[in-house]
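Below, in structure tokens: the form predicted alone, a single chain.
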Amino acid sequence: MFAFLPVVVAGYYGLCRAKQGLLAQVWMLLASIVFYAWGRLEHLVWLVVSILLNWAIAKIIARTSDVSTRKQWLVLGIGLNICLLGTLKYAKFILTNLSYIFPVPVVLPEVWLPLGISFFTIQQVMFLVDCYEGLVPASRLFDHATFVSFFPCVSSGPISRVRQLLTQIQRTQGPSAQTITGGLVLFAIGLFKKVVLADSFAQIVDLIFNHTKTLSGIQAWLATFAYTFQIYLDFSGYSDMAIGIGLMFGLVVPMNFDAPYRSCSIIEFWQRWHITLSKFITVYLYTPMIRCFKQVSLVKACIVTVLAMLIAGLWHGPSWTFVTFGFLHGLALSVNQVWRKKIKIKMPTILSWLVTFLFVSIAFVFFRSPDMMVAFETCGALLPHGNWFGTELDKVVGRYEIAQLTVLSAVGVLASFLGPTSSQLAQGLTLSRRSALAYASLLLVSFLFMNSTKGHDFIYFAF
């Protein structure tokens, strides 16, 4: 924020103003390589291998006229991407589960998961499919590398399709004062969401989830709702920052969140939550699977929905908790489809919202829990039982300033349910001293929190 980002944006802006478009793109690519290699240099190898492999296969698909051969190359490309992701991310999970059936000791070398591998693998698969469908041409290696490695998005998205971002990168017209200002506003909002609001909820969540065996009912519900807001403010905060940095380069990165907790159905929730992943699930998982059937029925559509969400759940990580999370959402989406098409009973808005929010919150228990045992213990504590009020709530939460956490949590809850979204604030921005002071204050408060409280990694960095 204080060195890398200002230098990179200023350099890019200066090159664009000097009408050095090619050099501006080179500067962006070099900055992305430095950013990615900064954490662990060896992980850059995996990113480069992925870029070269997919670019080469896309070129072959583009040059091949025979439909059958093109499809074979597409299948090979998707298979290699899955193998790369599976080997690095899921090999230990698969072999460990097999060892329960076949009692053979499993010893694998410890492999650090490359930053953002799940995200840039999805982008590569989308690129290959779009090339196969003729929706985009096979781009130059230089352009493809710039697109895939673009540093604000490479680690946690938003997940962009080639035709959404690459043509903007190639134009290299540079950002205007308006887009830079909008980018700074989104960045300030996103940083505030993360380090002030999300990390405040994280303090509550981390403490209570360390006491799941003795949870009272109030503690269990407090942890459940706190994590619901933590993950939203954390990931939407990251997305705001990534989109904001994109605007600083004059690039419009796709929106990822649209006030999802205001949804009145689980279908609407997935139209508002992690929007770029939802579109991937719909276009690249659900649609191809449903096309396998000659005749589509509601039952078949529900089965495919569950399968697609199981894959999406496993995509988040090698754990049965993520698989369960995906299954629960697939089941809920199927019930929602049946309700809309067969039952057709319209629920009161407040009731449909409440059911949706409660389901989403409880499903997130599995997403947060380190294993199924903790998830079941937490869900069990949500039910009425003898230890409803508990006697140790003050000891668990009382290590921190209760008043501060209460105020910040209230701000986070209100921001999630009321008022304009981050993108609406940035789009409707009126340049004035008052607005400049307001967003500068957000940055200042965020910097103070970063300097005075324990930092938490972005949740989606783990994926």
Contents of the next structure:
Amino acid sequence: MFAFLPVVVAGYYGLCRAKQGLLAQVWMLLASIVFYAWGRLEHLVWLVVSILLNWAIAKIIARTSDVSTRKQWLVLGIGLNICLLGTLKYAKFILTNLSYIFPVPVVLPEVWLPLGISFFTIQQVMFLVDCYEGLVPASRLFDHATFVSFFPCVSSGPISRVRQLLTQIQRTQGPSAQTITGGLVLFAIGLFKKVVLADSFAQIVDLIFNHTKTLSGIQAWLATFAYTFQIYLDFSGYSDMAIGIGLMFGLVVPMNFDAPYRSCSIIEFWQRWHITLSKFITVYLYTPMIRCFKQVSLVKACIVTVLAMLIAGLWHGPSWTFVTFGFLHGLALSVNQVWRKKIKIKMPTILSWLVTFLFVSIAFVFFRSPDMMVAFETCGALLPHGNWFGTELDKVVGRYEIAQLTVLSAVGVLASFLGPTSSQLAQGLTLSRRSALAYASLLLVSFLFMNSTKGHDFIYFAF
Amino acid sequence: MTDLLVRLQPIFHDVFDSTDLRIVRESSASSIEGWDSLTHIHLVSSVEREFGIRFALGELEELKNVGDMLDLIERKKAQ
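Right, and the form predicted in complex with the partner chain of this protein, after the form predicted alone?
To see the whole picture, the full complex is given below, headed by that same chain.
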């Protein structure tokens, strides 16, 4: 990435400066293809299949005037996207669960999950719906391929819409010195969040989650909170880097995080956490379901909320732990709605923040656990029990590492709760020697950490 | 446009359960308490019924305030 990115940005910048917009887009598409195929060439096949399929269906929808035929093509398009995702990601999960009811041995060929399939499938579905509703025209194959495969976002978002991104790609005059600088700042912050802060939390989390059978209360709470910060710093770090790279191309990619752990309700949390997914759930899942009813009522809204969040939970991965994560959040959002509409008691801010943060942290135990047994063991250890105080971390981790992890964890916690967010820092950037030195130091420290500690993949790369 | 705003007013009273609520073009989720995703869809359904129009899903996300809603209603009515 550190050789690839400067070459790609420099090439794109040069072509834009030479007013070769078409060649610049070809360059971007080629870069995206190389990036995507880098890990595993065969993944590219599935991306190409998805692009061709959705481009063709959008063309047919755009050419068809009869409303019911358009609708049939839309349903077919969404169905095919779900089938592609279902076959590659969920077939084993579904068949294994069915085998508990119908005891037939399950033998499936090993299929590598294409990078970012969950993300680009969502983008394709939004594209088809927007085409069907006449909000966007059916794109040229070249434009559609550039949009879907755009390399900073293809693996883990932020989830963009055609209207947001493609229009910019087609109209861009190229990046300016200011957008490249802003992009570099966001990239540096994101990389620091990931390799220095999130990976430090990951060391604590991995250590404790590997011993869930003998967890003390303190260890269970430590692992729970450490993972809460790890996943935020990891995923928001990735998003900052993706938005930063977008800016280096002169493109504004939608924001994905807005200091979610400062939320004072679950509704607010989902307005600040994984914002682009949250918008997809609200607009493209929740709204069509609620529109099926003639009258909207609180009970119906709660049922639909739980259903939408169950789907969102399952979208993260083929496991009951993700389904439970979605169910818990659906339930909490419903309670939050009932509280707002019926109970109407205003809690003190500090209490509502505490309840929200504790709920979010405990729900993440299900997100992190490899299976339901580990999740229940960890949640069980959170409750008061005999072995409450033993930490015993110093028996497996050296004192120097404990001190280092404590300091870095404190930085991670403070950055999550206080001060400006990454996008505020990038927007309020004033160029000076001091700021250049500060962000160069962030990059340097990140590079040092990348070379000296055991790196972890981005958590959302698995989805 | 003012006529549209007058017709929107009782819908907001009904959806937000508050007869004191006075909306202007700049009114948004941050200035009206309780304007969340559920209320938003309730509001959208009521507006669709009142004006005999249908919003596209992709358009709902772009309604940041009452002014956006008024502009979109006007565009839809003109179609």
